[in-house]
Amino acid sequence: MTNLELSWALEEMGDLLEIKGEEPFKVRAYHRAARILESLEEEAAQLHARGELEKIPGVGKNLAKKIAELLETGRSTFLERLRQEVPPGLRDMLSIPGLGAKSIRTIYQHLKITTLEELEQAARERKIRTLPGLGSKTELAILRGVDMLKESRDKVPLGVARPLAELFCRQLRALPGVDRVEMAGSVRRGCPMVGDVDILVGMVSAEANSLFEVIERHPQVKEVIKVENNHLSLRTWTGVKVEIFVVPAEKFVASWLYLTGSAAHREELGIYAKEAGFSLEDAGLPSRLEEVHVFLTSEEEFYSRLSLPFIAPELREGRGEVKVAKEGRLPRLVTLEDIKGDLHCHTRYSDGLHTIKEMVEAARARGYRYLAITEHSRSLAVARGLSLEQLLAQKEEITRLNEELEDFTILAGIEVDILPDGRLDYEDEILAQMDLVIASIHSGFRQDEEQMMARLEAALRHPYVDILGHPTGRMLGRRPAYAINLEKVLELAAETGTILEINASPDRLDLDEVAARRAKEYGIPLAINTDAHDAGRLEDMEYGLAVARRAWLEPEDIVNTWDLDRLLKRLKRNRHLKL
């Protein structure tokens, strides 16, 4: 048994004795021994058989007997209890992404549930946003999940498929005899649906065949596809396809190249090298996975060879991507770097579920120099929407916080729900007295074009509407976009001078990179905002980088890489717009 299948069966020990309700510091005991274990460079089998594995870091007496009966039978007699004592519904739950073992205890405590039925019943009842440390996103993930656990779907969000690359990507790096893995394919790019997980081992030692016997018990899969040569296609419990290809390590970036570029990028890159006298396979392109004769030492050395810069992996579509490199036109696309705040997040105050200074320092951490705190109006009672009384409580914390603050700012904003009649959910008075004003659809998602236009232009011609939000409405794989004409929405917002949103929410990424792009040609600008409801998804910045740089975005069309003084500025400025 290999370290990575023994970090399994801990985690899952961990798992199972959170869900239980044991002491905390014997569940970080058991989640601890687990990672130590994945990425420790000797295998624990010849650790025990000089009977050293209490040498291992976070390995006492106790986990080691736990260790060498999993190395001696192959079995576990305590997992083997806890999943017993634990109900089958529970440990299903498991598989949903997002879903932890401690928002599964907290849901089995408050609300006895122990089925997957009954979850789906409570996440639509919207019960589970009520429980402590819970709330609509959560929710969100439960329904997606246990939708993808039913039924087996042709392609999934980005942020269910880029989680589950970034874990198996990770515990195969632990595996013996690997050199290098990455992920490739429509992940590597950022698409926003995706159909498989391409992922591509490099290997120095050991056959294909031993590294596929080991992940085939990996515990995120349900059934083994296919195992073909170099080639193993599995389906994970929650319906993802994953490929993993396994190639020699000397063959591993030309390999990669060949796995991350759709055909239509490749069809451009023949085209430009036919025409130049270049040969791709010469280059170090194969046109076979299996037909790699060149070996590379990056990337950026295939695309020298053809006298072209690096064409970042987002941008290898085919949507003359290597027509623009040739000229030298290339944007110098936008980088986590570059962002400087956030300007859309959740609080306590509402639906979210920390405190404004919780999510401060979390801004902080990550390098931001400013954070905008905009809870859901009054409306929206799903949500927790603020009352008025509320939002000025809220504006004055704010403003004592600033005041205790160096080197950083929290702008007191409001999304702010455009109603079904296309007024605003507070009054002008009200609105001009926050730093910034989002302004979105929660609700009537069923009006046709003309009624949601109307909302919409609304909207954009307010002069206390700064940011249009996730405009579009869609929730991927959920719900399609609302009845609007997008291109009279940009038009709209290029005469009202209303900044787009690229929201960042992995179940949202709206705008589209298709409509982020066009709004850079209309000179619109943009923000990308996290939405996040916790401190957490702050993190989920990467997901909207991945639409905008999909959308060939710089920094300048990027209103929050811009410093504070030049963005306050901006924002001002819709403030004198006539109604």
Ligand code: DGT
The other form holds:
Amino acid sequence: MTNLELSWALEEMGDLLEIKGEEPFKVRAYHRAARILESLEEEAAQLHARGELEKIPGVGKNLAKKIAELLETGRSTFLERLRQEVPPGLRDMLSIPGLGAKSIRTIYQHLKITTLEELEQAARERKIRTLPGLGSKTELAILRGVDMLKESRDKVPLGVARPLAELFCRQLRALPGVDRVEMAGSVRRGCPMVGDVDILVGMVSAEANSLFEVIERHPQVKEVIKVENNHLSLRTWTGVKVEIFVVPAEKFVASWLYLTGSAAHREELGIYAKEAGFSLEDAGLPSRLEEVHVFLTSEEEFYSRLSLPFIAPELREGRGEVKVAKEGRLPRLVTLEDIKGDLHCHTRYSDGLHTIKEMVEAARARGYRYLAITEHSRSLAVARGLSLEQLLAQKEEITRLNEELEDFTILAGIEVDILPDGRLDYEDEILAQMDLVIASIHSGFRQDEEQMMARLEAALRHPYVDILGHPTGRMLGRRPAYAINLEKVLELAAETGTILEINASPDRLDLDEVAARRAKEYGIPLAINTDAHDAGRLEDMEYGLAVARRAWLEPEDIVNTWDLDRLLKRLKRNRHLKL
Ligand code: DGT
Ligand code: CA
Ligand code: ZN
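Take the protein just shown as the form predicted alone and give its structure as the form predicted in complex with 2'-deoxyguanosine-5'-triphosphate.
Then the entire complex follows, led off by the chain already shown.
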């Protein structure tokens, strides 16, 4: 049994113990040992042969005994007993992304729920958000997760596929004989919805078979669809298809180029190569994965063989990128390093999980210089929208916190509802006092286009509306955009100087890449905002960046790459500063 498999077993023990209500320090010991085993240099089997299991950091007598049994028999009586003691429905819940053992314990304790059906019903009845430590985001994660477990759909959101791809990549890298592991296909290109997860493994030694045998036992794996030679195709419990391809290390780059695609990019390259008298195959891009004959050291090398600059994966969609590259006009795509702050997030004041301070700590840890706190407004009762008193109290707290902070600024913002009749949810005098106003639609989704556009126009023309939040209202795979005329929204944003949001929450990604690219043509500045409801979700910035990069956007196009001074001067409320 490999270290990786041992770590999965310990991880599961930790989760099951936590669900059973075991002491937190004991639970932590299992999780910690699992982490350590996953990246341990030496195989535990060898350590065991020398009687040195307890030399592994975090492994004491008790854990050593359990590991020894796993190594000797391939089984664990302890784990099997735990599996019998915890109702199977609770174990299934562990497969729901965003729902950990601790939350499952809380739900089980308070609501006595033991099946996925009961869990779904409780989430629909908004009972989850009333439990200690859980919020409306967990409720959403449950509704989404239960759906995923029920059906395996054609496409899954990048927000589900990428973390899964990262997990598999990290664990594959720890296996013996593995030289390099990278994701490829639509996940690498940052597509908002993907058909499957493609992972490429370069190996220096050993057979693909031994690697596949381990991965097939991964706890996330529900079924193996196909194994042949160097290709393993499987499906996870969350319904995601994963394709793992194994090649010799020296063929890695050419294979990676092939597997990243897209087919449309390849076609564009083919036309260009033909005109220039090159052959793609000779330059290093094979026509089939099995036909790699050119050994490349980097993708840059391939493009330079075609006399082209490097084309980033997000641009490889056959949207004219080859011609633009040839003319030397490729955009300098925005990156995470360019991002200086996040302009949309929630705290415990409304429906977020953390305090302002905790959100600020997380933003600083990411190297940001500013963070706007933008709670929901009073009409949005389901999301605990702020009363006037609460809003002003929060503003005071922010002023106080800012006095203590060096090199960082908290903006006192608001995500104000655009009411069904087009009015905003607070008076102008209040909005005028805020550092930043995002206006969003959260109700009356079914209005016809005429009503909806009147509503949006009123908001865009409002003197204090700086940013239009999640402009089309679409929820990926769940709800289409409101009935709007996007072109007209763009015209109005350009005319009124309103910033448009690229909402980075992976179930929104709104604006999408097509609209964002169009916005750039209009000269409309964009903000990539996570809309985080807890500190961890500030990480969703990467999904917003994928949209922006696929829209060919540069740092200049994104207001939250700007210095705070420049950003503030650009806001509507501060226009006079510029004059
Ligand atoms: P999807 O549908 O979201 O999984 O999209 P992709 O782009 O990941 O497509 P996939 O998974 O079918 O294949 C991964 C890459 O492998 C694809 O982007 C390009 C390459 N590829 C696969 N099949 C073919 C093919 O028949 N011809 C060519 N030229 N390339 C292919
Ligand atoms: Ca794919
Ligand atoms: Zn919102």
